[in-house]
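Just one chain is shown here, as structure tokens, and it is the form predicted alone.
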Amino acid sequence: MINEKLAKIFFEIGDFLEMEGVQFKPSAYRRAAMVLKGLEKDVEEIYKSKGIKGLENIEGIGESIAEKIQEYIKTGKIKYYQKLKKAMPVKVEELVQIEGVGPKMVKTLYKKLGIKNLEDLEKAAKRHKIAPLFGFGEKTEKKILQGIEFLKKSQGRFLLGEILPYARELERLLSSLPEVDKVCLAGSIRRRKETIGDIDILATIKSSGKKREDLKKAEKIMDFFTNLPEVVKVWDKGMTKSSVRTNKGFDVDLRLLSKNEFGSALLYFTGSREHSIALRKLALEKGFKLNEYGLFKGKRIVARQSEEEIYRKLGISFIPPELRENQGEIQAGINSFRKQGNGLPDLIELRQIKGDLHVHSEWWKKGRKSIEKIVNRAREMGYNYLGISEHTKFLKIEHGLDEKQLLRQRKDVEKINASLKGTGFYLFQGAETNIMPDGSLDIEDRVLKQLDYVMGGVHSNFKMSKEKMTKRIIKAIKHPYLKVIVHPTGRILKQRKAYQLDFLKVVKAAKTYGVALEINSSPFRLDLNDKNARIAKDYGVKITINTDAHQIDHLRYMELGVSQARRAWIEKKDVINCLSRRAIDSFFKKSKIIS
């Protein structure tokens, strides 16, 4: 798919445009980018089929833009884009990957310093260049130096989102092939780890039980997998084993195992390394041998072909692969199979989501049909709600609704909702309203209390003290109508770290208040993250998964969502967009008790 290339390119286009203080274009071209990334289907072949007019009717896709991708699709190239390249010849996207480093900043730094990529701008900081220039200042040159370094400690490591699709589409591709039997994904990609360093494949070969025969086909899976059209570097081809890396920067190794001995190496292969060792120590204990090949007693194998048979043999229930990282859950395994208390949890699952509260639409765009594209497709989802909850004024990049437009919405909302009377599906109109840095929302209260819900997210004044962004939040929290905190710890992966909070405080505010905490779904934040929301439910703070969608197509980024809330240990009891209707409803309008 070329969506990732145009999307990148975009990006570029609307970073260029900003150097130049260019007006709106720049957020248009960053919208399609957005909106490119997302897109299940290949841009090539919607074009292919529908010609530009296909291109123009994605959500988000003008004219203008259009053109673009049909010029990028028949040359391979942009010439507006290579035009705005040699005008400033800057790496801007390598560059703006740092906090606080913007597009404005980086022609600043090019013009006075010459410089042009992070290698440059790392030596420019450590030789104290930057400071003295203005505007800057030694703290922003010690900020810049602090994001460089953030930056060199993601290195290497992949969105979950981002992996994910191509992950499963080579087990797609090796699990047709008629000479292999059964595929799975194993590493961290199993465990479903927000950031994943490269690809584990384990695969067992359709057996004919002699020799030479099974050689051929071992060869022939190996000849394929090596030569798949995103590999660019063979590091190592086997009978066994075989390493590529791809044209989009990971390494994915490929194993083919005989059918036995297929459960105990992926229990290996899946680890974490702190659970394989956590567990290859209670197997010493029980007079057992636990390694990739097997579980033994002595020299007799005991356990091999599936992983529930080996953590039966050892007394523990199955333990799902998002809980191994040695947190506790070998003890709850061993507690379950022993039917005790404090057993493993019975973790949510995708299905046992009715709906997503926290979607954006462009209503300020088009009106009520964008909401009701939205509605549609969520209805396709098997959901029985949805939750429309635009950005509100304050944030004007993302052209947050006022006070009039949010009550001119809500007439559109229950417009829809007559429409879908007798359905079973409701559409709640809720919003994702500034938490102002003095605590305060960005809505008056006499059109809050209008809404369904309203959720509360930090959107400035990231680098508050820990004391009052943690006063900040709680005071928000404390507003009699917030009911949601959105993408609660501010961090967007790979680029900006959380601020800095006293989260405890924040989870005994919301169990308090009865405010829910978000695990926002989108790849770029996953926030909470794993252990703050287990956190969360260990005080008994309610947890609502959604994903953020700013098109229709990121609504699929919900199973990302759930898989870091079962990381979290989380169970369908614990989230409310896993209630009813009716209870999700009484859950809005409980009010609250202010101190």
Ligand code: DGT
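Only the largest set of C-alpha atoms that superpose within 1.5 Å between the two forms is called the rigid core. Numbering follows the first chain given and starts at 1. Just so you know, these numbers come straight off a predicted model, no measurement behind them. Compared with the form predicted together with the named molecule:
With the core held fixed, Arg581 shows a CA shift below 2 Å between these two forms. Core-aligned CA deviation for Lys572 between these two forms: less than 2 Å.
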Given for the second form:
Amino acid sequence: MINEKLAKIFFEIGDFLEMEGVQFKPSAYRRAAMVLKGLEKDVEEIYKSKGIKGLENIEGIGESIAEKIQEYIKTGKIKYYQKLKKAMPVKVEELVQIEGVGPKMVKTLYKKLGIKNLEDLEKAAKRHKIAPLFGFGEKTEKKILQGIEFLKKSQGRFLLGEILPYARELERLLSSLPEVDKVCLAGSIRRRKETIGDIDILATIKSSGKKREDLKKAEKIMDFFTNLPEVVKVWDKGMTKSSVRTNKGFDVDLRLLSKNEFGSALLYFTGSREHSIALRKLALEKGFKLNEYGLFKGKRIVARQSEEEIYRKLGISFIPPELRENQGEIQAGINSFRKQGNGLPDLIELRQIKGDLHVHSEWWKKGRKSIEKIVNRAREMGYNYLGISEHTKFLKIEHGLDEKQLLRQRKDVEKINASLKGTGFYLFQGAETNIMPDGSLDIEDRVLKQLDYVMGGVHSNFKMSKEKMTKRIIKAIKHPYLKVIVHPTGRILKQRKAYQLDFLKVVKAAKTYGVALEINSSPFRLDLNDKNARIAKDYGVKITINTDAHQIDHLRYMELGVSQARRAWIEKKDVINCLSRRAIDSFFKKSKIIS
Ligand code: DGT
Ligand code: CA
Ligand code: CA
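Output the structure of the form predicted together with the named molecule; the preceding block shows the form predicted alone.
Now the full complex is given, and it begins with the chain already shown.
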């Protein structure tokens, strides 16, 4: 897949052009980069089957960018990009990751201080060379140093959403080998953590029962693995374990096992470490010994072929991998096994989601057709409904709609629903309004009242005090028509911390006023995160899991949100977009008693 590589180049071109003060073009390149990142198909395949016209037909990719993609596919480079890079030899993509540092600032930093990369920047900030340049005094410097600190902490970890498709591809490739029997992801990726350190894969050999033949097979599998085209370094190659670095920057560990020990190895290598330690302790208390080779009583093997069996012998119901963080799941598993109260949750599943309520279209530019396209995809995905929810007027860069436009869109939504009659599918019209610094929404009530539902999110002034931000959001929660707070903490993974917030207060207000909190499934957000979502659930707050799709292919991110919901012990009954269309409509319509 060259999509990622091209996206990176286009982001950089956007930054270079912005440095030079070029108008409009930077956003065209960034948009193309976003589109490529979100694309399910490989652009190289699109180009091979449909030529340059096929590229131009992709939403958000115009003629000149299509030509550059073609150039890259044909020659492996883009001259225009190389020229820009030569003129400004800085690691712009590295520097702009820091919050508060933009391309223009990068240019000044380079011209005045010769800063080319993060290391230079950190040094300069520590020596107080930056403050005099921008006239903001020490505040800017402090912020830059904090930003660098934050980045360092998250470096070396990769987003679940970026790594999962690749891990599955590897799983598929390995499964297709004739020497391989079973393949299973383990480690944090099996537990679906929001970020992943490395990919762990376990596989079993199709054994013939003869040791020499099995060794040959193991060798073949490991040869295949360490010679994959994307492998750039082999850390370690053996018959039972190999470890490689891929050109995407992350490592993959592959472990080969015999069928007999598969369960105990899977349990061990799925972790988390904390879960394993607690299990081992419990095993000891019951007179067993548990390790990666099996569950033992003295020297006798009690269980090892499957995780289920090991849990059962320990008197625990099977614990889904997403829960294995030693956060009460072992006791819950014991309770379930004994059929007592406070057992394991009946975790939500992707197929239980009946519709996506946070979806953006290009209605502002392309009208009804752009919504119809999304509706078609949603129907293919098996949804019963969809909520279109555009940005609103304060958010100009996202083409936020004003009152008039929302009412015009309403007419289009009605038309689409008329054409959907008898299909069992329904289109809701919502909106993703902006929660202004004072807690008001940026659309008049008389219009909000006419929408099917109103959502609100913070898109500006992130730097308020904890007290003010909490007040701001609670005011929105009390708004008579608002029903959902989207991406409630505002964090961007590896980029921006959550804003300061008294989350518990927000949760309590949401409960009081019947407002749902979102688990935003965008791979860059996953907000609420697992911990906060569990708190919300524990307080009886309703959850909605949505993709925040800005292009059709993003609808597939739903599974990422669902996996975080599972990590938060969330069940179908907690989630409003598992409700039937009628039931969710009454959730939307329920009026608040405002005190
Ligand atoms: P990551 O890769 O940092 O996102 O997190 P994990 O959980 O995948 O950790 P990793 O890759 O270091 O190890 C994979 C699993 O192997 C881990 O979840 C549990 C198990 N494991 C590794 N080292 C230890 C250990 O020292 N003690 C125990 N109990 N388990 C371990
Ligand atoms: Ca791992
Ligand atoms: Ca590992």
